[in-house]
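Okay, so here's just one chain, in structure tokens, the form predicted on its own.
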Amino acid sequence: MKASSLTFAPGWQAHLGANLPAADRLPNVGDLGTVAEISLEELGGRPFLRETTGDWLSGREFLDRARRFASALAASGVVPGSRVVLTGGNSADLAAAVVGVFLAGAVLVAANPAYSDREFEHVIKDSRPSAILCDEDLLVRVEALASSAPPPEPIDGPGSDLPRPEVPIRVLSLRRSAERGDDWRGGSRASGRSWPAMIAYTSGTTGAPKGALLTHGNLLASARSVALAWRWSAEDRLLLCLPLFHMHGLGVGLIGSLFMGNAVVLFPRFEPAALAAAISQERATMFFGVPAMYRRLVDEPGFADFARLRLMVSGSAPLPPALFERIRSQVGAAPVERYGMSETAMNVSNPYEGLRKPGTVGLPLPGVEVAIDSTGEILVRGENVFAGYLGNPGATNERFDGGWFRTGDMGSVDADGYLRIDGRSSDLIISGGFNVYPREVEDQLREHPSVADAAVVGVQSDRWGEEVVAFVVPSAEGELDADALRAFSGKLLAPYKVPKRIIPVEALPRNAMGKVLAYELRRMAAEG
């Protein structure tokens, strides 16, 4: 790939360089365990994390709990480089266990507690863990899955230098490990920026999820760039209800807070009324959410209190421009939409200072380069980009091109350098020989008062090659009229982009982070 075939998005510094804070709060340490120890010891008796149903844990108390997890893991046979699957609902124990894994020099594998047996089996077989830490109510189920896991086989490519685990897999209770772990006196912890820190499984909207192997350097580079760009400080107080098995909640929310040493109010689940009430009660300054959360929050009477926050972030799925404008009109401030991936942590963000454009994800973060190739695919390069897919050199090689990571997302850069995500390359519809990006059609449909939400897919057609099919969730404001919707779309869209079929649904199928499952919609369209 020649550099001349790329369109480069200008760097963040080109727009806001004069306003970027001076450099790092922490020394250039090599691993997240050391970062956590430095931050939490600095906090000492001051608050670090509180579950909404419990009391504050000071920095010192949280570190003590994390060290107990590290001790319990070491006692179970975990050594530097061992993989540890961690799964459960948001809790102080889960957050401390994350740090405990890093302190033990192990590699964190965060898993969704709502996984089906098949999904859990895939993660266990693929990641080859030495231990699994889980909530008490998952113990029996997880033990059964672990006992039936096949003996680990040698792997090629990324991760092949990690130790081969012994069998059987040790399954540990989060609660009991926190209560019974001995005091951690430290151990031989493999460290360094290139050492594996985490295996993040892709969201699985198509096919079996792949394990993205992220190093300590990848996650620290992302934390540093986001902290700079969002003016994150130790004085902030973050409301965190995003799940800690996902990059947004874990890689940005928790790891970012460990990096900066700020306080965190951790919600076990997303509850709009409780979240809105917590803004003033907790003296919060930041909230990170996904569009599905904001859709519910804007109807909450207490949403006006979000005006007290200095920063609202939206990510993990596109934020519709109409919802962006509704948020801004109700709280008097625009949300900061950003763009990241399991493989890269954070890449791009709308500015903290300066214009926040609806429908865009903004400008490259400090230390990140972004380019668009001749096909329209977004490419990323920087210290935040992962080391490859665990044990899958073929998939790794397919995604890298001359040092650039191919994201699989299609996009464009406007005249101000702001990046827009048009959709996944796999979701591109070619109808009658013309390219149709689903998001453009979806945004147009959502402008109609009878539409609460919409998703567009391509379905095979003898006449068109693919035909544009829209799934629409009706709003409470009127009856859904397919012909009227097509006429409405045709006013601003070319005829080949107008949906051939409009299918009403009560809700769109989504994964845990609110991403629409396009393959499920294609199946539904093919069936009827």
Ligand code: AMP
The other form holds:
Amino acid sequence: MKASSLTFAPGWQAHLGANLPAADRLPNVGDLGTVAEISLEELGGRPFLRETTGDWLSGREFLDRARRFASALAASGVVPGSRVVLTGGNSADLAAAVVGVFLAGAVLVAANPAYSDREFEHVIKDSRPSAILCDEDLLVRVEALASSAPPPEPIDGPGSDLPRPEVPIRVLSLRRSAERGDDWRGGSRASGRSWPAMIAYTSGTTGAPKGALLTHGNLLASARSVALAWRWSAEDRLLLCLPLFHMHGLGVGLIGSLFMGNAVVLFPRFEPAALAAAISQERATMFFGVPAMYRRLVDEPGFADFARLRLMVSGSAPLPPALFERIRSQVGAAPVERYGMSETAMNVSNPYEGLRKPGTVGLPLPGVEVAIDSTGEILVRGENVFAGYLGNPGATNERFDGGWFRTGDMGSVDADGYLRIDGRSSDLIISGGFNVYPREVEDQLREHPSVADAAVVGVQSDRWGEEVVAFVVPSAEGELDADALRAFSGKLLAPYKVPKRIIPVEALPRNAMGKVLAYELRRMAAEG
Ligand code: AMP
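Next up, the form predicted in complex with adenosine monophosphate (AMP) in place of the form predicted on its own?
After this comes the whole thing, all chains and molecules, with the earlier chain placed first.
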């Protein structure tokens, strides 16, 4: 990739205040296990984490629990570099097990507990774990899947130097491992920032999920840049209801809190009323959510209480400008939209101080370089960018270009240097030879009072190559009139962008992070 063919997004520096957070005390610490130990020991008897249904665990209690997990893993044959699959609903045990995996020097594979057998099988076969830690209710199923996994073969490319596991795979219950009182004497630890920390499985909307191999350095770099940008401090208290198997909840929420040593209220799931109540009860300062959560929160009577927070973050999917404005008018403060992905952790964010622009994801985070190539694809470079796809040199080479990572997202940079994401390159519609970005049409449709939500996809068409098809969730107000809606679109959009078909649906198909499943919509549209 020639630098001359790239448009660079300018950096963040102008928005960094002089007061750097305490995270800067630890710039050279090499691994997440050590970072967690330092923060948790420093917290000592002060609170670190509370499940909504339980009591506060102090820093020391949480670290003790994490060490019990590390010792249970070591007793099960886990050595530095072994993969450990961790799966379960959000709980203090799950969070402590994350730290236990790092203390043991092992590589964390966080899996969605709602995976189907096929999805679990793929992750087990691909990541070749030595052990699986899971919730009690998954034990029997996961044991059966683990015992039928094929013997691990050597792999090529990223991760090929990781130790090959012994078989059989050990399957451990999270709760029982946390209760075991073994002393953890500390084993051989991960060695430095280049050591693999985690394998994050991509959502797999275009084929089998790939395992993104992230190093300790990648995750620490991202935690530090986000902490700097959002003025995160040890005094913060985070409301965390994002799942801990995904980068947003795990990489930003939990690892960020371990990095800064701030307290966390952990919710088993998203419950708007419980969240609103916790804001005053817990004196919370920060909430991280996805747009689908905000869409429900704006209908909650207690949402105005979010005004007590100093920071509301939205990410993982586009935050429609109309929703941004509703949040701002109800809470009196604008949400901070940011952009990241499994392969890179966090890349770009709207500023904490300074203008937060609706419809944009803001400016490159400290230490992250962002560029747009001549096709409009967003490229990213920085210490946050992952090491490659586990055992998949082909996919890795395809996505790296002269040191830059091709994100697969299309975007543009405005005159103030703010990045706007137009959508995944795979979702781009080419209709009658013209490019149509679904996001532009969706944002516009949502402005109509009869529309609560909308998603746009391209569907094969003999006449147009692809035609624009919109799925629309009607709002409570009024009837949905497809012709009137098309006429409304026609006033604001070029004719080739106006949906050829408008299909009303009760709800849009979404994954666990609230991302719309475009392939599912294309299937529905093709079926008529
Ligand atoms: P995942 O790897 O599951 O975290 O998905 C990453 C993808 O989510 C990115 O490549 C983007 O397509 C999308 N994404 C994340 N944050 C945003 C955002 N703020 N606006 C639009 N898309 C986003």
